[in-house]
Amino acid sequence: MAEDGRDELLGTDGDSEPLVAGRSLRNKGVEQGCSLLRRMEICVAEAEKRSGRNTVNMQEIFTVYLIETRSMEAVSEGHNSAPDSLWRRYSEFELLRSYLIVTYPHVVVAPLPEKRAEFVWHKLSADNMDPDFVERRRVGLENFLVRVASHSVLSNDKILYHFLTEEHGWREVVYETGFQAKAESRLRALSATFRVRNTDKRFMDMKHYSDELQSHTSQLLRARARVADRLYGVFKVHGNYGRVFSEWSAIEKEMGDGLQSAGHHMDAYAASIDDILEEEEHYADQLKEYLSYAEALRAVCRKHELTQFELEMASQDLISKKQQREELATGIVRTFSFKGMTNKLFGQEAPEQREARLKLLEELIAEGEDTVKEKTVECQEHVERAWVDMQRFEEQKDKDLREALINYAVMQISMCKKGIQVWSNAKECFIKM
């Protein structure tokens, strides 16, 4: 594609609506205003296994995602000319996300679908090889992708427009930003223990919060697996029914054809009990989704903590250094010192010492200030731009939930009125016997 292709792809423009592309997210609500997904539909189409050697030369079978981008001018224009495509590995997708976490920490980045499956129910395969357990993760890449592309400050990086377009040296791109530095640096910074005096509440509260949002979520995902179990239990008992109705019937003349047929009846009701299970594991990994948001969210405000934190050390350094210079200046120790107290042993140091030391100060005391108003500038950007995506993550956490809970709800409700028509179907038999 061309370079000015590129360039008037990654344009923005607030006014126009977006198309939501990638069929996990079409009737979910996506984040309004987005610039790339104003000009390119994006798509995980599919997933292939393969093998090859890992870094230490061992061979390895390994799982790659096939992205599809297509120009929406194209779209619009009725050309129905192929996508553009690539492959990329579950570890590619992990790489932007976390490029994408160093390079914009204000911004609570979408999480990617979980690497082994976790909260099942049991007779569920949790090998990552599943095909049924690729399938989701496959919907969960895209949903990734999509809500990356929609946010109105990610969508226009270069490096996901790369991660989209560029099928070969891509890492290398990535690699050359030198986001590791910055990404070891913040991985020391987060596991620091330190207390900060006078932290924004909101950020506290939000803190709080993503801590009881996890732990519900938690609760709610194991809740979920428990019923599952014994939903899964209840339907293949009625294959217990299919099978002495059946066995009964040819022991009896007039009632044969009754008992037969609500045989028929139980045991494609207790079959049907997989594709239910399963496709209720999709409204399970749209929660694990929030369960994995909630520790994004946690960044955010640990982020915060730590600006706020390095602003108070960088003020109560500035506060010491200029104490320093009015006792210097003043001849008046207000604090015990180590060098007060060698002053009144050996005497006053010569004016020379105390010219030159008054100087550094004074230099000091510039950096000092100047430290201080770059720490203040950048505590209040983050906690503004921090705060205004957390807003919108409030609202599209609001809708999503909402959403998959009332369909979860109706799959129940439709779950329930299927087994009362097995039974009322059974009733039918038995009448006409």
Given for the second form:
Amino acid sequence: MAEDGRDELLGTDGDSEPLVAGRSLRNKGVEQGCSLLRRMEICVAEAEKRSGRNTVNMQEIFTVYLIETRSMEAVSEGHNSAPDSLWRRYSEFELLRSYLIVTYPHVVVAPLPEKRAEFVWHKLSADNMDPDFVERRRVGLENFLVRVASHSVLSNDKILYHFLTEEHGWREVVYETGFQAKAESRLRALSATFRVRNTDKRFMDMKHYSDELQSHTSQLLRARARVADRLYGVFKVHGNYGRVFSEWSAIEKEMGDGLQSAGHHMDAYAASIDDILEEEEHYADQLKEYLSYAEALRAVCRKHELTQFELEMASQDLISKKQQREELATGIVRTFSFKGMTNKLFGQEAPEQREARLKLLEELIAEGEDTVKEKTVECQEHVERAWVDMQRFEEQKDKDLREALINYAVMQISMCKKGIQVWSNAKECFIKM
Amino acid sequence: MSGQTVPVDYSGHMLDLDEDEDLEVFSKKAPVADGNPMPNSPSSMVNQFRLEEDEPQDVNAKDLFITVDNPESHITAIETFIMYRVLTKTTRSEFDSSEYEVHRRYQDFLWLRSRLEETHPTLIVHPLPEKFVMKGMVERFNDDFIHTRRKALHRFLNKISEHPILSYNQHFKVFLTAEELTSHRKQGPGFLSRMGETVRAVANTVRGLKSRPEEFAAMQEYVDDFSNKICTVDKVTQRIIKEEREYLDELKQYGPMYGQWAESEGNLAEPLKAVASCVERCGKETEEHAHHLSEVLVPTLHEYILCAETLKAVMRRRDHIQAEFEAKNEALASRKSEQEALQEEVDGLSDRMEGSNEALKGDWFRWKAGMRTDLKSAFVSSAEKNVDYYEKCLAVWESFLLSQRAESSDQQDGEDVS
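Previous: the form predicted on its own; requested now: the form predicted together with its partner chain:
After this comes the whole thing, all chains and molecules, with the earlier chain placed first.
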């Protein structure tokens, strides 16, 4: 599983050793025991469109994102040297995340920003090429990298480091890890969910919670989009005031000026909603992150079900083999077996055959006992580690979402202040009518 | 009566229009605007000025106070209708008493208005609320409809009472004072003669005038444009109200979701519930705002849409008077016999035309000034309400921020600050 299983034992508070920027970091090997983010500044600086041929040799346009990294040493010494940088596209981020999920199944891995625009209110573009969408995605990708690089376990991963520092050949390196073979089949996971018997209650509660989180955030996002739509309508209709006041002012003498300038404020009011709602999308993005996090949380719980199930299966198998041995040894048949039936019908088998079978059984039992030990450890380790990470996740979630709500309030306040301004101005104009 | 003229420019001598016109003038509180106390007896009135040709009316000498209230349903075998109470207090000497209470129905208002228009065809008589509302009306007498109509009837009578000529009209006095109106209603030009006049008026516009004096041509153009614009403003306002109500509907679903989410959360429950409460309070403010638009801006706009129609009718009547004169004048020129008699007729018509034109010109300025005041006041009030709305919502969200800051700083102490 994780290559750096030892790393967590060293903790995350170790001081970083003096580092040299750039490639030599890789050559020296990744320092263990501290978060990558402490040693390196990471940002997703830009987005660009590229065109190329895809796997079926068709021309396509896609967006690439510039990842810039700089060692903290360089930053603190005030080096003005340019950061190291490379370009990655969204699918490579997806590959990285898949790798991390498979390799660290006890970690609630940060999600990526959405692949396609969802929960769109009608004036918002659902086009992946739309510059606002690309910009928000850029922010989301940076957020993903920062989260992953500051995670005590994930930050030590070599593949992650490679992703950030070596542009070419990265895909091959990832595939070489063979992580795809370790990925669970959906069917196996589903089967485990239904058939497992003794799950840790904490994990079942977490799983239930992840369902709640998903349901509530998605409902909220949908409702928010509808509210945004309606609010847009209210503001935009005021633009009509602008036009009619302007026309009306042309036929009035004393009232003309007041009407005209009031009309301008109405136009400004109508226009202001675009920025307001664009900003609110950032709030929506924060909610979307945790909508996706719910899935990641559920995945960790499912892994528990799977390991527990495999343990139960292995234990069950061991028990049944031991029973078979006992029956073979004592000749008392407790369980139905085809061999037993044929024995009864056609007579007992020869002693040499019995010996051979016993010997095989003993070997299988020994193997089985090893398997049970392995599975027990696997299950236990997963429970321990996952519980730690789920606690971390919960704390992070509470903090992040509380901040998101505060941000939302700040946005509302800003909108109210703008409204007060515009309508106070309009009032002055009306008074001059 | 139609010979009486109105001073041309009235804009400087506008009567103060009370802001809270739907509140009874006789309420126990003193009226807000200029501190004019309600006259309790004729002798407490300091000055009264009768309108003279060259004397401007004293703004502070409002001597006729009218309210319309207390709508009551009356059911007879034949029909159901609403009776409104009309209260009058006055210090005018033409009135025998200083206080009157009568009951009138919508038909009576219609009668009054048509009497006024007949007597003064080229004065601008304030319009009445419409007979029925076009759309969305299930029951003729639902509460909103009666409320709106009552306010409009109140405004109508007050507008008449403020008019320097119309307020002295005989029919107006009868309307305000007579116990029973039905006997008075039988007098006066019948239905058919009114029909005749309408037909002639229509015929004249079809035939067209020789030439309209420039100021009236300009007036006509203005009236057409104004009518367009005010209709548009009304449409826009109605649309805003509609959009706001739909926004409110969504808010009502959106807010509670935060509360539902809070149920599955621990530390996050408190801020989530707080946000739910904020959204709810903002929703209430939105509701109030839409209500204010309906109560203040929409009725005023609606009134001036009807005014525009009134103005068009006045202009038609003026045209008709001019046309009659021109027709007779032509006849005079072409006929050889009956010259003397015809000449007299022509002179009479000429005088009538002059008088009507002057009346209209004078009333026009008066009307424009009134329109400016009324619309300005309605727009200012709406803008104020908007500011008020945003200020209240701002306070809601700021109190949330405060509570969150208090939460985080007190978290160590474990104290609960709400």
